[in-house]
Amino acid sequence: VMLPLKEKDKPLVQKLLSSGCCPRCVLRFQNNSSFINKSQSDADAEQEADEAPPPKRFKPEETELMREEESPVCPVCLGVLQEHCDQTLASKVAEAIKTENYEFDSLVLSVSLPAQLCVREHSCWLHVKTEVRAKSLVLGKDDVIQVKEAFKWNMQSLVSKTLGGAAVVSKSAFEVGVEFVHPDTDKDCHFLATTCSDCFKPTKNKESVFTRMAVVKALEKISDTNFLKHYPCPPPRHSSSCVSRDVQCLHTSVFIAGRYNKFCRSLPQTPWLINGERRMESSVEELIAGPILETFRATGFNFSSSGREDVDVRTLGNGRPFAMELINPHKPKFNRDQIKKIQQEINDSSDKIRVRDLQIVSREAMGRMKEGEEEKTKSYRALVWTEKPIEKEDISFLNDIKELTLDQKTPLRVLHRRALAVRPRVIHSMSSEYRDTHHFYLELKTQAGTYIKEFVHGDFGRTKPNMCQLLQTETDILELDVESVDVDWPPPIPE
């Protein structure tokens, strides 16, 4: 490769060639950007380029200086620069999209390196540190640029080009990552623990303590003497190059809404596992997921919803708010037909459920769902059944309770998995409609997170007051349905 030279560039860059740096790594110590956007093709121009006589402007001694023999792998990039940005690497991204069958706008794409190309890069610093001093040539360590930005600079016209002239941006919603490792240098980070112990920290997912955050971390810390008397200076050469590992594909997460009606009361909310095994066929969370998932080609999801129901409890008028967050799809964008058409698909799926307002939601809008959840407010219509034979009258005083506060012990069926706590909720107001000596359907209107069951049978006296106390006779419910729950998100979608 020939490179412009000036004059007092000379000594800087016959030091980085004798340290067996190549010509990519030479330009980024001169901070100096020639080399964005070198195809292949632009190479084999250069390469007739250097057939042909030498500009004038060249000396014929400055030519020679850039063809000095050099060491097969760059000590400093270690052959990322040299060897891996090219149209092999350029059609394996495209091929690793292609394969998974992403659809997408644009792509940013996004480079891992090994942590030791830190320690080689400050080692080389060092080793020019006098000479850029002495001339100027750059202001500090800070300038020289770095080995991640070159790559991109360099990639991404040719993935961009390989795609069929994709957008390759600095942001967007899908990801392309390409690892490099190099795990013959790995110990060249090691001597850092020793000197700067407090900055390597195990963490629960990372393999190795020596990440490239706490590498840096590190680096920044250790004066040039101490780091000197640890590592060689210029870094020493390495027969190897780095490989690139699987080319990994990400989308960010996108997010659905709705309401939903539940009209079984034999359909858990989500799927009901005992000691691994399943108690009923399927569940709300799969019967909505399953049609969303398929058609978004995601690879998994997280379901949530404003409070839950039990397995035999209806879910009725305007239904329930849920959300669900759906990881790494493959298909994430739908306008407003192609969702009304999901939606219907899952209320022909099943007459169990109903779901209605099905709709993409931003990551922020969420949290709606969730905010102030207590101060909410649900309706219930119960079933109740009295032991002793009850009149119309005697229960007509239940119509006048306003703002009724409850201590709620938890409940002895949720133990297993709530903490033990006494919680204060309130029953705003209630009606009784009289059906025959042992019956009566009761409705409530209560503060969200209230336990109706033992509100109306007492939990052995876990809730206080409850409706024996009120009664003075044992009481139990025998169906309950959730009447609304009035919660105003997300926002209603005309029929």
Given for the second form:
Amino acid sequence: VMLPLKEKDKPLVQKLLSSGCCPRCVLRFQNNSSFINKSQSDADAEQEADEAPPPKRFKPEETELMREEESPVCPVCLGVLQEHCDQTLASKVAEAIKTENYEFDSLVLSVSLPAQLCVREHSCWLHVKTEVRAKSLVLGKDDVIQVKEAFKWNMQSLVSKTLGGAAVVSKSAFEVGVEFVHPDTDKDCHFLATTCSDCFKPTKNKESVFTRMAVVKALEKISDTNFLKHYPCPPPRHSSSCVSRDVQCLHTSVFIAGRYNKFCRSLPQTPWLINGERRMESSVEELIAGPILETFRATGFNFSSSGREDVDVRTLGNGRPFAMELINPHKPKFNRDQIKKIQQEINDSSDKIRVRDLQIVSREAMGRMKEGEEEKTKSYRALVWTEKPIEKEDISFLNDIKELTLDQKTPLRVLHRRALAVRPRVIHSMSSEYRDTHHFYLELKTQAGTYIKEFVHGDFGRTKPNMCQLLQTETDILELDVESVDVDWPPPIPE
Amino acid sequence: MDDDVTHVETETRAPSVIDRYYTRWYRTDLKGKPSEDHCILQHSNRICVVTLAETHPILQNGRTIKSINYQISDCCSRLKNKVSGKSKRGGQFLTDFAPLCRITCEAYQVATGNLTILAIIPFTEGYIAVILPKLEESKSITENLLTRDEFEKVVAKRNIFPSQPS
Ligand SMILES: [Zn+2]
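Given the form predicted on its own, state the structure of the form predicted in complex with its partner chain.
Complete assembly follows, chain above in first position.
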């Protein structure tokens, strides 16, 4: 099939070809409806087109546009559409996915192009805009089919075919990124910093201020005359083409939630580091994350929970809600039974903790764990020591105390990392269980965020009232258990 | 598991809060005044709690504290000082010999102070001040202080050769 070259297109095509444009760039600037079928661009058509084999007329060798050029490298796309839209790159992409052994339903192909392609595109646009407008099909620079778009249209089907028919679509949780660089022409952008210094403010994370976004913004602001003063038109040719970097695969995070019990008084919730050195060999977080990371083949995780207990505190009852973000899972999909198996594996691996209600959740649902945390109640059981000998009657009055408001000055043990404040916290109810002349068990139902240890020992009087004041003797807390964390998320899963 | 079994000693006391979480440091004869000893409790999180040692004259012979004045000068009050945020912005910087407060008790007045220290947070009962040393100072801060053992030796010597009040 030959590409029909309409009479009215001739001046434009001639001008582009004589500037060294590659066939695909010529087609982009023509922007005729045969290049991409935008007329039926509803969602379905987009999807279909994504997966359709490449239209034959895209193949340069079959068009009459193929010409011998002075420099073989297209000065507008720097070879991206000319050399790189081919089976070699498709194979490189497929290889990267296979090497990392990703499991996926569909993938989205993303491409990162050197920022100077925007400058070159602009220069080319200024070169031919009179001719383009004469055709009256394209009105502005934005109507020219972008390099990115042309690249994807060509590569999607190739990649799909190479992967044995995988769905390469425009939106997917699995992103495969191709990055092109062309260091020799990076300086193309530099003049923009003098014409529009506002656009190029240094930022911490970027290695160069000449990001694609900044360059696009600067090009929007610059006048044509000013641009032409600083940059050649058409864009200058270059002997080498872009180089493609390593293919980057990234699956969006998967979120998993559940509840955990902690049965051990020498287990921190998260790795405990003091001056970079580990204090305890394990942690709740690591015991839970181990089997999950391994099964999902994730590269990292973020753990969060509804409050946290101290290293020497147990969490009993139904446990404490937690959620984990699994970063870049290579195997992201599991059904309920498979999740149950992971849960079993966690529970078999250690008797220091136990997990229940393990389930995949959405990122949004995770927020529910944190919302209204302050209003939630928690129940505790503490073993209290008294300096003065006690009898049953001495502590029975505690059972009648309801809705006791404490003023808790930030405890000394967390003052190094929390702001100094007096926080009012409510103890909804208490009950005491006599043990011997110096010990009793204290059960408490409190507002979340109440510091129980400080309520019992007083923290040098920083929590008031405290148990020392209530019993008029020195009191200390020897053991503490969380009996329940009353947060109704995540939903329970029947065993 | 072992650590889940509840061991309760009814007769002897388990380690106290201070024993469990704090290291005791001492400085004796502050500003050369005999027996004006201070105890600094350093938490494992580097927070320091300044208290009077049990040997301090204020705590001897049933003296009662009448008042504690945190107004160091016309413009500097240790008590009214406000700090904000995790970084305790507005905290007062202390140097060695900066007085923390003046304690008045029956027939005895002392000026307390002295440590290379950072932010001071107002007094609550049971201690004179809470000090948050800079991270880089948290080790060196205790260099010139006595350990509990050293302190006990000093006190024992003192009892054999009582110094004359100056
Ligand atoms: Zn090109």
